[in-house]
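Presented as structure tokens, the chain that follows is alone, the form predicted alone.
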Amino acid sequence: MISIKEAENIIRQNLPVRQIKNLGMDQLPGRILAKNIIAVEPSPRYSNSAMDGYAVRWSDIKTASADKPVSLSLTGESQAGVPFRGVLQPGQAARISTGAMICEGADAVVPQEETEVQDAVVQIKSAKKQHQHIRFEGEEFKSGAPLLTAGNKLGPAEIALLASQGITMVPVFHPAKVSVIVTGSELVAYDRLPKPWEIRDSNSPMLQTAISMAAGEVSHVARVGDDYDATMNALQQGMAESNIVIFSGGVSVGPHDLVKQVSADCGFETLFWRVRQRPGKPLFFARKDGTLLFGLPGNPVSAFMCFQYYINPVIRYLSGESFERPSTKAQLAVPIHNKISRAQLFRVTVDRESKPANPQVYPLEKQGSHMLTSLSDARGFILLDVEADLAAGEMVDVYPLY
């Protein structure tokens, strides 16, 4: 067996080549940008007014006060997306609406609430400086700025950014393919209502929640008994469609378990077999050129935590983010001393009511590798080292199950 740390070694010596799609504004939604992004034209566009009001000179207006309004005739409108066409002269003003281009000669806009209109007159009764509500052509940025850096994620205002600037196609890092192949004869579909010597497949679902939720594209699933051409058919395909193939279940030492015969008759170098942990101890990885092949036992929590630690990563890192884990601090409210000869992924649960500046961290009693409740009754899971012996009161890392 391997430790913890050499199986992560070993997965990040062998990650794939990210791979990288130019997509159009639909597909954008969530991905995250490979390459930076230069401004094509300046924001705003041209320059233009920030208030309903009138476009004025300056130097027709500096001395108007509410005392002394300053009376201009005026000479036509500028809406917004239909300009003013001619030039402002001397002792003239012209409406503008919010957004609408300022009109040649203009250099200052007077707020509709600071004047008053008689037939074709505006008196203007306040004038507080030159350029005064008005919105620059490229003041925001210039043509050719740098608008939105490789590594970020693709939100709504990302994405209205490039959607101002006619920015029609990304390139971003493109989600990583995943198949899932579950084994096991004494599997059924979920839906189904199993025979007495048969289990409802539980880890389908399962994972292929998981790996949307980690970013990634589930692209083929699949149920085989214990059987070898099956197995193989099922690798085959996963191969064709994927750049990451999961097995659950076959993995382990009995003579039903074919994931490792039939991953090595197919072509696939095996990396490492078996880790010091729990759960999860006979947990498989493989390679063929660039795809990936993680085989995870068959028990539903320790497939879960086998690949929230190891795969969820990796397809995290593909899709353009960190291969780093997120984690909180937070503090063990009892003391937990690791009793076996091998480090485990050993689920908590987090009390952020009682001291929510440091939550209080609770192992959970049931660590069962067969028992679910063990995931959906925990907020999260800390590495437990061999032979750690942690006090209560120890700040500790928590790790969060999605």
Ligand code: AMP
Given for the second form:
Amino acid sequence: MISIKEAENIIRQNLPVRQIKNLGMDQLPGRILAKNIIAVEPSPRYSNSAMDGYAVRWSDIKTASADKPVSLSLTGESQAGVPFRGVLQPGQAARISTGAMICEGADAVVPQEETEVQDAVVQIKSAKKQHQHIRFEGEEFKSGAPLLTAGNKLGPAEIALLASQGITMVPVFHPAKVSVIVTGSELVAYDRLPKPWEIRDSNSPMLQTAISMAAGEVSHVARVGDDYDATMNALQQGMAESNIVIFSGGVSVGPHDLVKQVSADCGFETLFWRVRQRPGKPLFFARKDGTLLFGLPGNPVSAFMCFQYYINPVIRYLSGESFERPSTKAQLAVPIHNKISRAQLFRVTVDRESKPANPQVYPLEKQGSHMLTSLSDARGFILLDVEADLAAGEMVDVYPLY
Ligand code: AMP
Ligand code: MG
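Please supply the coordinates for the form predicted in complex with adenosine monophosphate, as a counterpart to the form predicted alone shown previously.
To see the whole picture, the full complex is given below, headed by that same chain.
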């Protein structure tokens, strides 16, 4: 049996190569950019007005004040989307709206509030400086300027920037395609009534949710009984459609635990089986070329904790994120002593209210690997080393559950 650290290292050494794919706008949210993006157009695209007001020639108005207004003749309008076609001559002004193109000849904008209009005459009552209230073409950035960097996560702002540049296909890391195969002759779909000796399959909805929340793509889901041929068929189909195949159940030592055998017969190389941990001792890991296979124990808590600890970082890595799992420091409210000879992924709650500056960590009383409430009641987990003997007040790393 290997340690948690050894298992992590083996997984790290077998990470598949990240794939890059050009995706269209509607598939970008939350994805991670795989290449740097440079500007193909300047921003603003054309010099335009920052205010609703009048486009003028600075030399005409530079002496204007409330006491000595300057009168100009109103000669036309530049509207957002409908530019003024002529050239502004000395003594002339053109009405202009925010965002409208600056007319040729104009080199300042006077806001509406600093003018008075009667018939076709505009009185300018204030002048601050040449180029006032003009947003110049390229003043934010020029063509060729760096806009976004590989590794950036694409949120609303990044997507708006890409859209403003007309960049429609964007290179991002392709999310991991993940298959879920749950095994067990005792399982029925969650929307079916189980016979007294059957149980509902809660692992496939759980794992599908966990994959989606890790930004992976669920590519194939199957449920099979403890049957060699059915398990083999499901694996072959899963392999064809994914980078990662996750089995639930069937990795222990019972006569009906077939996943290890099927995996080997399908050409997968076993990289480890069994980790000195609770929950999830029978965790199984194998690889065939670029496809990883994880065999999770069937107990829901074991399955989830193994997913979260070992598989979630792989899925996040393939989608372009760091392999390191995030954690926060918090203080143990009570002592915890690890009484078993395996490390534990120990579920805890975190009280952030009583001492907001110093969140307090409490272990969950019920840690049974068949008890789903030990997940739904938990806020995170801590890694309890073999022989850990932690005192109240110690700071620990708390990993979020998802
Ligand atoms: P196994 O690892 O196949 O020995 O399964 C261990 C236990 O986990 C079984 O006795 C079931 O009670 C439970 N289990 C297995 N698969 C599932 C599943 N898909 N959903 C819920 N519970 C399961
Ligand atoms: Mg089973």
